[in-house]
Structure formats: C-alpha cells, structure tokens
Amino acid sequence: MNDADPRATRADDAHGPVRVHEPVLLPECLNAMDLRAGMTLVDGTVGAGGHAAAFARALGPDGLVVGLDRDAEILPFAERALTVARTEGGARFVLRNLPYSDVEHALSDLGIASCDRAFVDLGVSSLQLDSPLRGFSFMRDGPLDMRMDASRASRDAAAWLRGVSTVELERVLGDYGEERFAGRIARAIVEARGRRPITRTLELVDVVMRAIPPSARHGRVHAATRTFQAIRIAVNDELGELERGLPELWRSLAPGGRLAAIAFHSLEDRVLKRFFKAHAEVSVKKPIVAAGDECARNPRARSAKLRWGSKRVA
C-alpha cells in the first residue's frame, strides 16, 4: 500500500479540519451490496465513514447502519460523516469501538437478531497514516507503534521487533509484505536492535534503506512500504482477525443477506476467495477491481479487490 494516499482532501467546519474521503470502489460496492430502503447494515471497519455514509444514504431514514472499528480514535470522523448523511435523509446509525469479529456481541447488545448486509474494507486508513504519533507512516518520524487498538494489542511495533526471531521476521516480511529483500532486511533489523532498540519510525526506515541495494532505494513505491505493511499486519494480527471475523459476520447475516469485502493484499484476497467459495450461494468468481480513472486519481485503488457473496435464503 502506498503511504502517500491522496484519496482525502481537507475542508473546514466549525470543529476544524475535516477529511473528505473518496472511498475506494464506492460505485462497485453500492452495486454489490444491492441495498434497499429500511435494511440493517453492519460496516465492520467503519473507519472515517466514507463507505458507511454512502450506504446510509442508500438505506434511507428507516434503515440502520451499525459501524464497528477497533480504532477508537477514528470513530469521531465516522460519526461526523454519518451525521451529515442522516441530515440528508440517510439511515440511523450506531457506532461501537469493537473489531468486526465481535459483531455478534454488538448486535446482541442492540437487541438485533441479524443484519441484511455486512461490509469490511481491510487495511490501514489514511487518517491513521496522517498521525505521526500512531507510527504507521514511514514518511513521518514518530514512535514505532502501529497498533490499531492500543487497549487490546499489548505489544506495539517496537516491542514486537525487540522479540521477534530473525527467521520469523523474514517470514513476516516475505509473506505479509511480499518483500523480495526480506532476508537482508530481517538480518539488518536484528543486527541494528543488538546495538540499540529501534523505537522510531524513521530509525526503521534508515535500517531498511541501508539493507537493500542502492538500485532498489528509489522507485515508484517507497522502499520501506512493504516492511511497514508486513509489521503492521503482524502487530495487529490482521489475517487472524479476518479468519475469525468472516464466520462471525456470515452468521450475523439473515437468510438471503450479503457480505462484501475489499482486500488490498493477496493473502487477504485468498482468504476471501476460499470463504465465499465454501459458504456463499452466489458470489463473484473474479474480484472486482477499480477502473483506470479511479486508479489514476487514487493510487490506493490499484491494489483494491472487491468480493461479495450472498447467503442461502433458506
């Protein structure tokens, strides 16, 4: 994923700067979800509310959006976006600071037996990248944190790097980051931490840059992109959350309901493909990808793959 994510611009309101997002594959998502007035929808990764606000408008005033996100800091942005949608005739909404694997508890607490639609947009938000204190970005100096939910994830990225073995680190960089220099980078990190702990984002960037050949240091994609992506996925157990969360979202669907998901990584997409093949009555055989104009406007869309599946009616 490219750190320089231009999908959002800034506007101002009475509360200060507000992000105006361009959600990835939005028309395709609306088409895949086949939304109807009055439905109940769960957005399991509500983020800043870009997709959710569009869903809310499609559901109308009698609909309901239940937005979940394990990052508490991002929920005020979602509330703002959904409040605007509500004033424009959109659905009611409820937000909860929970991972989507806890969807059953979220619905149960609200007295809701099931939902009609469910959606997840996997990966990191540009709002998280924008904050140096969160430690997601290799473009800004900050503490090497990367936790999407500090209250539930006990180890930040700095602590994870202190304890991981060379073999495991190389595997993570290769599998989660698809980094061709995984071995070189892993050995360089272990050697560097032996001298002193790596606790800052730009310290890690410096280690990565020194580890790879000079010819690979300046390309279209920043040389530290894959390393940061891989460590973030490991720290937040993102693939584990996907494996746990998909069955929970599926169980929460009413008969005939639909689940849609956007993946940005080949491993995530593989999990989605297997899941829909095993469980869905109807699903797309090939992932839906962004058109050329969206990719040109928003580089993040280049790696986005949308899949959906519907649950058997009876």
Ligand SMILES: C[S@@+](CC[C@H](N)C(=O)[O-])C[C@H]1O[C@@H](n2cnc3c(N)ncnc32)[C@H](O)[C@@H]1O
Given for the second form:
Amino acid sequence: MNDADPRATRADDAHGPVRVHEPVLLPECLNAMDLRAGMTLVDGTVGAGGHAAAFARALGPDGLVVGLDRDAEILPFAERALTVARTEGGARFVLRNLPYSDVEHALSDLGIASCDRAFVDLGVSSLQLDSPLRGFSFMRDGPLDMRMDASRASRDAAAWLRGVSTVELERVLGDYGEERFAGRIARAIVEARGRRPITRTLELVDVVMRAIPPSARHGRVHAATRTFQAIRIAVNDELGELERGLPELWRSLAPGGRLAAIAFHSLEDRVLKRFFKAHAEVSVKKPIVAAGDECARNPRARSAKLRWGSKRVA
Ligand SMILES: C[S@@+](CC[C@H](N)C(=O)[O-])C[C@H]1O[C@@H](n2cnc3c(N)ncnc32)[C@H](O)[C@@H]1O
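The block above covers the form predicted alone; next, return the form predicted in complex with this ligand.
Shown next: the complete complex, the earlier chain at its head.
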C-alpha cells in the first residue's frame, strides 16, 4: 500500500494512526480456497488478519480460523480484524504466536486433529516495514534488526552482518536479492564493518549507495531494496521455514483439504511449485498473479504469485 493512495485504509492504535496492511490477491485467494460454511482453516502467517478476516466471513459462525504468526507484535491487529468479522457473523478464531513450521504442535495443543484449509502469505507485513524500530525499512532510520520473531532469540541483522563471510554475503545478496552488484556491495559491507560495526538501517543504505555505480543509485526501485530483502530472508531463514513448514501444513490437512500459498520471491515460488507437483492431487499449473489495477494500487502485489494444491480424498 502506498502512503499517497487515497484508498489506503487506516486504523488507530495506542500509538496513533497506522497503515493497515492490504491483503494481496484477496478475491483470487477466496476463489482458490473454495471455502464452505463450518470448515476449519489455518492461516500460518496471519499478520494483520486481512486475509483471515475475509476467510472467517466466508466460513460463517460455525467455522474456525487458527491464526499463527511468529511476530507477537502483529497479533493484536489480527485479533481486531477477526473480532470485527466475528461480530458480523464470521468464524470463531484462535491466535498463536508460533511459526507455521510448528502448525502440527499448535493444532494438537488445541485438540484439533486436522484442518480443511491452510494458507500462507509469505514475506513481510506493511506494519513491520513501517515500524522504524523493527529495522526492515531502508526509508527510515532504526536499529538494524529485521527479526520477525518477537522473542528476539535469534541473531538480528546487525549481528548477522558482523559474522557473515564475504563469499556467503555475496551469495545471499545474489540469490535472495537478485542483486546484480552483489559482489561490490558484499565487499563494501565487509570493508565498512572493519572500520566500525554497521548497526543502523541508514548506515547500511549509505554503504550500499557508495558501493554501486552512480548511474544505478536513483532508479525506479530504491537501490537498497534488494540488499534489505536479501538480508531479511537470511536473518529469518525464510526459505528454511518454507521447506520445513510446507510438509507440516500438508500433514495437518484432512483428506481432500487444500493448501494455498502466496510467494513474493522466485526461490519461494520454485519451492511451492516443486512441493505441489510432488504431493498434490490437483494443483494450479501456473501461478495466479495480480491484475494491473491491483498492482497499480498496491506495489507489493506486483511480485505476488499464488499457488494452491489439494490433497487426495483418503
Ligand atoms: C505478508 S504478511 C501476512 C499478511 C496477512 N495475510 C494479512 O492479510 O494481514 C506475512 C506475515 O507472516 C509472518 N511470518 C513470516 N514468516 C513466518 C513464519 N515462518 N511463521 C509464522 N509467521 C510468519 C510475518 O511476521 C508477517 O506478519
């Protein structure tokens, strides 16, 4: 969602007005999920609950939404959206601060044997991007953190950058960021951290800007976008989570159940494609992408790819 977009919805929380994350490919997701009244659905990346609230409405009052997110700070937003949906005749809901790779554990704790539908919308939420303290944004100064899990048990981006080798950093920037200046940026980061640790978002932006040729500094996409994306994916082990989480989500599905997933990166999409090919009875051959008007309204939608697959009926 774009600040200048007059259609941007806003909500107030204790800290004043905040942008609300706009769910991508929402009509396409509703279509792919093929929801019926009373079903149990797991949203493994519930975020601010935009998709989950729409699913809850489609499931009706006898349905159940189990929402998971590894970021505890985002769950109150999901709770708010799902409470509104519930008061309007939507499904019951339960939220848990867990990664989706723990879905089997989450369901067994709740006494739920299996679910009818599962969904993940990968990547980062606008709410996370907008908070300078989370360190995801190259637009705002803040600590170089980028951890999605609220427990803060893992290494933050600053610590990760202190320890990573030049070779590994170049690989991460190239593979996860598809950054054509990966080598130059990796060497510049290692040189800069030799003088003093890089601990702030805008310090990293400065290193990236100096590393790339002047002609590449002011393109349509901010020059630090790919570096920040790559480091975020590495710090949160997002591809590892996907490799571990997909089989867990699949095992949680009842026979005939359906899993849908939105990827924002070609490597994620490749993992999904391969997974559905190996396991699904029916799946989409080509990913579903956003229409031009959604891409114009919501830049995040431009790289979104939706795939779904259904499990054999017993
Ligand atoms: C793109 S947002 C989801 C937005 C949501 N569909 C909505 O409409 O508000 C992705 C969310 O997934 C969460 N997330 C990312 N990786 C996760 C994981 N492995 N397990 C659980 N949550 C995860 C992030 O913290 C973030 O809140």
